[in-house]
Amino acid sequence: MKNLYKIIGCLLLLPFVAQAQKAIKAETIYTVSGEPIKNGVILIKDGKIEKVGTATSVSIPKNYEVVNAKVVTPGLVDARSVVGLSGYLNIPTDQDQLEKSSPIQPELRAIDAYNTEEKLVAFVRENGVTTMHTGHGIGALVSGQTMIVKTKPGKIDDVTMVPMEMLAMTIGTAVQGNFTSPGTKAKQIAMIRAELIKAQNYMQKQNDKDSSKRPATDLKYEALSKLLKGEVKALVTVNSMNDIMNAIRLAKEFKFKLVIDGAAEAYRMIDEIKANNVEVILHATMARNGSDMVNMTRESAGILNAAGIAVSIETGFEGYVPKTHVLLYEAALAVTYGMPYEAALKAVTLNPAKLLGIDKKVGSIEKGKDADMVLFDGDPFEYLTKISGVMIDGQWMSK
């Protein structure tokens, strides 16, 4: 009788097993980690990429669901966003990305504010983004923490890849006006330095052999301690040449890992960026020139790429509805202004995956990685091309 139950159970599970096994046939597969594959096949099993190759080298088992596409790319990885904290309605109740009660709040966790059901999450997913580095936004010296999520629907624990990735910081005019102090850039740097010195002292006291002399746990300094220990990076939004140098100077003084975000004038500081091992996330290429971004050029991505800097392109944050750019369009514009085609594709897939330390899971189409893919009916960077399918962890989000 027990054997009979087992057989019945296996028979009932067969449809679900078959559903978990998929094959994608495409005229072109951009693996990103290697050369494009013409007339290619991708096998997916249990949410992972099982095999990838040409149709002559990869045979499709009989029980696999088969889908055809013109072009397949890895799921797009947005290097910096506030989607999920910032919502599409543009009203106070769905704008949770910036807390203005204090200019330095590293203890604020993105995971406490991220809304998996926010319609903007579905919007970016429909436009090919399967992984996001999102969290607290620009406008405060330290606005809070960032996180990495898959854009699929579900409970927060089910979509979170990394609950604390970086500390989001801002240097420049975007801070001025949000707080009584700081009012000038010199004050901004002084306030950040003062808090980092306090964090150093806090760390030293926490290591005292006499437990009675150790201070009570302080969430602010616990977060800053992670930065100083090298456990997380500083994601510093800076755009002007002077502000980029301020960020580099801070990183050198306190020996933390630096990622510059926005980076409108990074093309003017290539030697300094390379000499200090600074990672770069470029603000959306179609951003508006003005304020700290007045000297922005749409050729930045191409210039930095030609200089050997691994560029990641972000959607960032916009003050107008729908509050975010379309990542695919931003990469396409980078191509228009001089970035090589496959380098631009890498800037929204493998480069940000490496920067975020998640490249063993996402960012390219390789055996063993998460089955996150985008299917197109033509050239991904052609405006009239449509996305014909989005897959996350081997499951169709749209098809």
Second form
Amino acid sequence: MKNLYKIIGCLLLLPFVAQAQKAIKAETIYTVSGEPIKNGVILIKDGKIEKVGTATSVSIPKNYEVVNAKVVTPGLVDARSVVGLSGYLNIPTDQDQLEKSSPIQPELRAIDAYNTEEKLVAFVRENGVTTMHTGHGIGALVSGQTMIVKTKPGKIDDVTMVPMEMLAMTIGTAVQGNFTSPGTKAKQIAMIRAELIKAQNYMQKQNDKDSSKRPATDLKYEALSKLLKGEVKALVTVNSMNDIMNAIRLAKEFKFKLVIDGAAEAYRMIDEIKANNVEVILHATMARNGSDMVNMTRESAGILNAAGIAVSIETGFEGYVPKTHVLLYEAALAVTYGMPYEAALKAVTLNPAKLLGIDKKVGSIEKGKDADMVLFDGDPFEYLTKISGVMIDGQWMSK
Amino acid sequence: MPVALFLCSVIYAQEKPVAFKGALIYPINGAPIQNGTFIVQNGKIVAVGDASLKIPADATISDAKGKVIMPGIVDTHSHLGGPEGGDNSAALNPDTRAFDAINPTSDGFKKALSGGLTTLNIMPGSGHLMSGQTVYAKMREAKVMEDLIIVNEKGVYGGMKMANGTNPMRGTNGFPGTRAKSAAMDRELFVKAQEYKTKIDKAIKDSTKLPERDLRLEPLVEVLQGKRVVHFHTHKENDILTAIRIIKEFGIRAVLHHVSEGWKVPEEIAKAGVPCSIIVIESPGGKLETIDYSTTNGAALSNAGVLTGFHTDDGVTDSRFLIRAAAMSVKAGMSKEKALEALTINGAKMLDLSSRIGSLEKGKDADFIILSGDPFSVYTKVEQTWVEGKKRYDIKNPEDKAFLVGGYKVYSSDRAEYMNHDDEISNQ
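Provide the structure of the form predicted in complex with the partner chain, given the form predicted on its own shown above.
Let us now look at the entire complex, which starts with that chain.
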């Protein structure tokens, strides 16, 4: 009987194993980590990239399923989104990215809110995004945590790459109006500093040799401690020059790792950004130029890239419509407005993968990385090009 | 003084022609012309043809090789310039004019020019059953509103904005709380307007019998006479059909706007002969009545024979990206030819302006754009925008280009002017 089960088990596994080995032949492969490969082949085994090279250098084993494509890129990595917490309906029950009960809530976990079945997740996947840094949104001093997911369907644990990636923070007018306090810029900074000082005290007391003097576990300060210990980065949405400087000042005072997000006026702060090793996630090229983003320029990605700053482009968040931007178009328009083609592709693949600390797994087409790929019937950035296939972890999501 | 005036007109009449050579021309009223020649003078189009077209000896020649020339884009639904949403004192405001609210020197119009827009229908918002009279505006250099407006073939320079569905359904302060009440309130007002019109018609031979002037009913008489087009905001299938029912009952000429679920009833819309001005949004979702919106709308409506145009609804979508509505609709199945018509001549028809704008034909206004390449490509930029023979936007001019890309202190920090749409307010 036991043997019978084994046999049945093997039979059931057989089609899976047979499907697991795949080959993609393409006219152009943008590996991103290296030069584009003309007439290339990618072999995929057990969900990972087994081999990549020219058709002459890589022979396709007999049992591999072969798919042809005009162009292949790595699966896109969205540096910053709220999709999955923010749903596609503009009603409060479908918008979980911002909790307004208090302006500083680092204990709010993205994994408790991300909806794997959200329609927008399927939409961004169909548009080439296979990895997404998502989570709590803009509009609170500390709105909560972010996470990294693969955009494949499934249960939360199956799709989560990093359950707690960063702490999402905002400095600027986007906070005012959501809470009775802070009402001013100075108060925003004072409130953040006060909580970070409390977190420092909490950490110190936690180390007390006398365990009876250690404070009770506090979720808020546990989360802030992770920031102060350098275990997670601060993802601070700041757009004006003043607010970018405020974020840099905070990071220096409390010695945390800083990623500025939105960063509409980063193009005016290149020296400060470089001097302080600040990482940058840039607003969508087509973001609205209102409020704190009034001085944004669509040439930012090109300007920062030319200055030697590794740019990651995000879809970000829009309050009304579109419920999400299309990452491909944002990168494409960065090219239209002056960024070199391959730099723009990097800004939605390898650069965010590095910034997020997941570049050993995703972000480029290299041996040993996750088999996350997008197939196109033409130039990936062109409006009229169609995506002919999306693969995550070696599985076809669409083909 | 008379002498000076005379001199001016003489100078104008003798303005030298400008000839653009070598471009791929999309005249819209005919097949594309490779290596075309395009000549304008005194604000009008003088000639459109191929390389064999004779260029007047005194013409200034402009090399447009590798470029694309097409008519200026017509945005049939914009909120640029600060038309304001609508007055909250009543659900029906036929007497209020966007004309009295718009700032003719708004930076928004420079933004529109950088996107290749040359004519706009500027409207009050959709938070009212009837939010007021709209303005048909040319993107001329303007100091006062009179510089901006364009009087159409019916003798008016605007339409009448109406809306149904959830936006005007506030349920308080005299606003309807249900769809049936919305329709009843519209109909009640049009019945009054019919009676008022009858009185006016009866007084045709004896002006002493004219009824007292009524600012609320006068523009509705223009609507009933077919002079003033109703621009009807509507999303859901049932609301689309209700709008059509009201239009038919009162013999109103109307354009349906947004029409998110138009793809569900394209045959019904075609049968009613009502044009559709649609919005193209890159991702699904939004307020509840738009969740079935699809980028296939352009294909579904135009294939059914509906006169279809695109709009920005700026600030909902950005005037600088209206041109991509064509590409995105083509990707979803619309023909390229129909998509270019939807950016130009179809909008012109909806505003009763097609005798002057919307295609590159001899005698029409010299409203055109010069593109760096294929209008359906993401890499293409509008390089020049001309309105009535005057170059209003040139990407080579840094001040002009700033309105395209943005930058430090390019746009005013007063966001209200760009974002005062009722949709925004009611959905925040």
